[in-house]
Structure formats: structure tokens, C-alpha cells
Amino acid sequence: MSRIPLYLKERIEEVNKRALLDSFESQKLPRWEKTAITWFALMIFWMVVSASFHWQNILIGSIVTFIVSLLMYDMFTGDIQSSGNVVIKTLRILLLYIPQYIFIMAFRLLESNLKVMKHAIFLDINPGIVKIDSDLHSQTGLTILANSITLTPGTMTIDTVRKLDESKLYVHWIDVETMDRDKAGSMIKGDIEEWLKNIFW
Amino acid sequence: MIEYVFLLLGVILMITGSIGVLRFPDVYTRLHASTKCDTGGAMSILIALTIVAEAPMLIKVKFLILAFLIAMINPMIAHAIARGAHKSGVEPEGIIDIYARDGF
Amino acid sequence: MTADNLKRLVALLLVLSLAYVLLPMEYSRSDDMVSYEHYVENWEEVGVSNLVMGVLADWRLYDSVIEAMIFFTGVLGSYLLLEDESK
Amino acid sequence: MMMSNIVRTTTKMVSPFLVTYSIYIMLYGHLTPGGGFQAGVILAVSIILLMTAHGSKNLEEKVNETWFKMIENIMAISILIMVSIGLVFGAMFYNFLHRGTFGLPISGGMIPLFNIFVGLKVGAGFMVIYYALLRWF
């Protein structure tokens, strides 16, 4: 690398960054698929809220949710990875990934509640703020990871830093066990990050 | 029978959260207690209500929307309060503070 | 007579006339027919299953429309009051 | 002025559900608890959440103050027009539409229409008040 002049180095870094950004952008879904997924999710929400299977109800619901999904198609589908068929992917997310996530998070939440109970009674705390790395680069994935970290035992996200290739999380740990970044990352994140990589980029 | 277990668990978790808020030393550790015990207690009371409610299945599912919104918004609010406290200069107690060392 | 005194006189007259109309009214509760009994008995007349909405939007629609206009006036007033004078 | 990444994304993820819920309360006001005013408040809150999280400057091209003023005025006028159409059918404030079947979404004559108008009007009105308060920053 020392043979490359300094003024070329910046250009090369810039080109690399742009290629990386393009590769991330190309993983996004096209617009009609985003609209379709939003419509599907809002339709499920409408059926749950209105709690009736009459044809008038279904007709009104489909019209209303179609208009809302045309207006707000980018709100929670903007960062879903595009790979494979849409229908298969949606069904897999609904039937496989979301129950899996709920199953993992329910037990982690119970464990974290019991841990807070233990800390509140014995006051054996050793707090500190540590920094961990993450492989997720999209906003939604990082947000769900941070919210899950807040609900898992003993940790709470203070801030996230999202740059193009590296995203970091600052985590307040109520009982600091290790200062090493990789070890702390694997202890804090657990298997949630692996799960989130299935859906978000 | 099982609904009483969930209801009792929820009440115990809420009480523990309030004890934690009173006993922990600074803002960040108190937020730990309030966030987790609030979310867990509210969700377990909601599960108990779902079992108890005398309604068709389709109406019982409505409780899950409350649970979804609580689980979505509660961690976000804890994060916003913690970040705001750190930005306005509340020093966290403890052995290490990388967030302040990185210049935020 | 100045303008201020005229305003005070008009206000006093309004209050006195309101008192003249409102105070002699019959406020004791009549035992034969209370209003909610009428509402519950004639529920089917409106044709909606939410009785509160039936009262608000059919039997007392006059009240609701004027209430919406009052909200409109409130928005207008706060918009004019909170206008930034520096611009 | 913009809040952090997590707050922005979470409000983005929650807001379509809030909008759908407010439209549900607006359209089903004659069947379930709720009505126009409550639906309008939820609608305004879902937009105010997005605006406080993302910063009002960044949303200037998507939501516009003029639209809200226009919606509020149009809805106020259409409520007045709707209640005075009843004069043709017999009396002022007369429910002139077909009542429909008891307990279905499309029933009750003009009560759903009244709910929709009031909901949009209240939501737009709260947005106008919010913009008026925002001008002091």
C-alpha cells in the first residue's frame, strides 16, 4: 500500500465506499413488494382489531389498508433483504422466524426480570458502559437488535453508531464481566443477531 | 388456575421494579429496573387477562396488540431517557465509561 | 357614556336576561320519564349499535355540530394568538 | 433537530399501525366505543410523533401546513352542508340516508360520514395548533 500516492488513496477509499453502498442498496426490495408486504401486515392488524369476518368488513379493510400502504410503504419494510420469492419469504417470516423470535425473547425477558429482582435485593452491581460491534448495517435491524438487548438480562443500549461498514452499540451493563469487545459482544448479543440476519441486511 | 400464576407473577415483577427504582444508585441502573420489570409485568398481566376474558378467540387476540406496542415502545423510551441523561451530563457510576471516552 | 361603560352595560343586561330565563326553570327531577329511559327504549330508531354515538350524532346532532364549530373557532383563535410577530 | 437512530426507526415502524387504528375508530365509531374526536386525536398524534422524532424541517416536503388548514376548512364547510341537506328531506339535521341493517359496518345513515368529517377536522386542527406552537422555535 505504501506505493500508492496519498492523493489516490482517498479516491480509492471513496470508490470502495460507493461500491459498498451500491451493494447494500441493491439488496433492498422493489417498491411493489414493499407495498404488498405492508398491505399484508396491515390487513392482519385490521382483522385482529375489527374482529369480524363479514364481507363488508373485509372490503372496507382491504381498501383502507391499501391506501395506507400506498402512502407509507417504506416505513417498516425498507430494510428487508431481497432474496427468493416474495410469497415464500413472507410466509417464512410469519410462520417460522417471528414465532422463533417470540420464543427466544419470552425466556430472555423472564430471565432478565428475575435477574433484576436478584440485583434489587442483594445490590451486587458493578455497572459500566461498554462498546460492542455488530454485523447488521440497516437501520431497522440495528434498532430491533438494540431493543432486544434492552430487554435481555442485565444490559441496556445507550446509543448506536451506524456508519457504512461498521456499526457499534454502546451498552450499559449492570454487571460488567469482561472488557474484551468480542467476548462482550458474543455474551450480550447471544443468538439474536444471527436470527436478525435472516431478515434484515 | 394458570391465570392466577401469571397475575401473581406480574404483580411481583411490578413490585420488584419499584423496589429496584428506589434502591439502585443512579439513572441508568434505575432505568434497568423500570424498563424490564414494567415490560415483563405488563405482558404477564396481559397473558392472564387473555386467559380469563370470556370472549371469542378473535377478540382475545386484541390483547396481543397491546403487548406488541408495549414491547416495541418501552425499550425505545428507556434508550431515549438514558441518552438524554448522558447528553445533559449525568455521570454514570461504575468502573468504565467508554461512551464518554469516545467523545459523545 | 364611554365605550367601556357601554360594554359593561351590555354585559350586565345579558347576564340579567340569562338569569331571568334560566332561574325560573323547573329543575326538580320528574319521576314519570327520565331521558335515558327514552333513549334505551327507542334504540332501534337510530339503527346504530353504539348508543353513545346514537345520542351524539342523531338525537343531539345540533349539539355536536356546534361543538365542532367551537373547536374550529378555538383552532383559529390559537393560530392567530400564537402568531410570531417578529416575522 | 433530530432524535437518535433508534427513536426514529421505532416511530417509523409504529406509525402505519397507528394510522390504521385511527381510521378503524373513525369508520367504526357507530359500532364500537370511540368516534370522530378520538380518531382525530390518534391521527394527529401519529403525525406529531414522526415530526418530533425526525425533525420538522426534514418532513417539510412530505407534510405541509397549508394542507392541514385546507382540510380543516373543507371539513368544517362539508359538515354544515351535510346537516343542511336535511332541509330538502323535511327538517334540519335530518338523517336522510338509508339506515341499513343494525350492527353492520355500512349502516346508520349519515353517522359514519359525520364521524369521518369530524375525525379529519379534529386531526387537521390539532396539526394546525402544533404548527402554530412550532413557529416559536
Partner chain sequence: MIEYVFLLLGVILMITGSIGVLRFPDVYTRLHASTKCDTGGAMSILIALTIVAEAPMLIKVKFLILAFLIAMINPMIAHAIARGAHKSGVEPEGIIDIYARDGF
Given for the second form:
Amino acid sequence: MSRIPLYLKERIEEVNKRALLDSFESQKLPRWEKTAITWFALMIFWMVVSASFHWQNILIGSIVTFIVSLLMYDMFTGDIQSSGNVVIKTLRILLLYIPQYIFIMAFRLLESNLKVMKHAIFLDINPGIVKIDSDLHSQTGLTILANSITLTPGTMTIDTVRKLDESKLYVHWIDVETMDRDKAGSMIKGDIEEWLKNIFW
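Starting from the form predicted in complex with the partner chain above, please write out the structure of the form predicted alone.
There are no partners or other molecules in what follows, just the one chain.
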């Protein structure tokens, strides 16, 4: 039996992987934007922690945070999508996306607390572990999604599986309401994943 079809299949898989990698790399921010966002975030943190607005403190903070951002830019911003102007993106994250996330999480915490309280009173639980798909491929985005699911009572992310073309989460659910993976995923993730897709690839 010829090995040519098997070889062709392996070559096609390699080409597909390379194309996926290139598409993910094209979604990342350029280096100078990563450095600028990291410097801006660290500078705000410096001002809050030092609680001093003297020009010497601002000058030292600017120099120190700039050096740190040159060395650590990829750690903080490696998973942020590349779209639009860096200033607009930074302001959008600070003034729009973070308040949205706080509002979404506050609502989900209240809703899930009420559900868990109902289950505790009536003892009508149906626990189980469900596997759900995620459209997020970046490590940071998937981590924030998993932690957000764990923060809401009644659900706890047990494991994440991140491959090049797919991401999956294993979630312990206090009351498995459906066996359909898509419906379970939308019920567990809610609006959190859609919010994270605005920032992370």
C-alpha cells in the first residue's frame, strides 16, 4: 500500500497549522503598541501606589516603568488583538471594556448566587462536568474566561484544553440543565466570552 496519501495528508495538516499560526500572529499588536500600553498601565499603577504627584516622582516613575515595559511588554499585552489606534484602544479598554466587565460580572454573580441559594433550600441539584467550546485562542483570554466562570457560584472550571485550532473548558456545573454542548456553553459563559473577544484573539 502506497504511503503517498498519508504523506499528503501530513503535509496538508502542516500547511493548515502554518496558516493558522500566521493568522494568529497577524492579530497580535506590533511591538511599539505593546510597549506603549504596558508603559501606560504601569505608569497608572505607579501613580496609584506612590500617591505622590511631585515632578521627581513622575520622572522616576516614567523612567522605571519605561524600562520595565521594554523588557516585559509581551507578558502583559501578548494576547491583545491588533485593531485600531493604540490610544483609542487603550482608552476603550479603560473606559468601556473594564466597566462593562464589572457590570456583567456583578449581574452574573447576583444571578448565580440566587440560583445556588434556591438549590441549597430545595436540594434540587443535578451536578456534573460538562465540556464546552470556546472561540478564544489566546492564553490570557481563555484564562480570564475560566476564572470568570469559576468566580460565579455554581460553576467551577476544572481544566482547559488549548490547541491551535480549538479551545475547550471542562466545567463542574452544580445543576446540569442541558446535555447540548452549545446550549450549556452559552448558559455557562453568558456574555463574558463575547466581551473578551473585543480585546483578546
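Think of the rigid core as the biggest set of C-alphas that the two forms share within 1.5 Å after superposition. Positions refer to the first chain, counted from 1. In this text the structure is predicted, and so the values were computed from the model without any measurement.
Once the rigid core is used as the reference frame, the Cα position of residue 96 differs between the two forms by less than 2 Å.
Core-superposed comparison between the two forms: the CA of residue 116 exceeds or equals a 2 Å shift.
Residue 125 shows a C-alpha shift of 2 Å or greater between the two forms [criterion: core-superposed Cα displacement of 2 Å].
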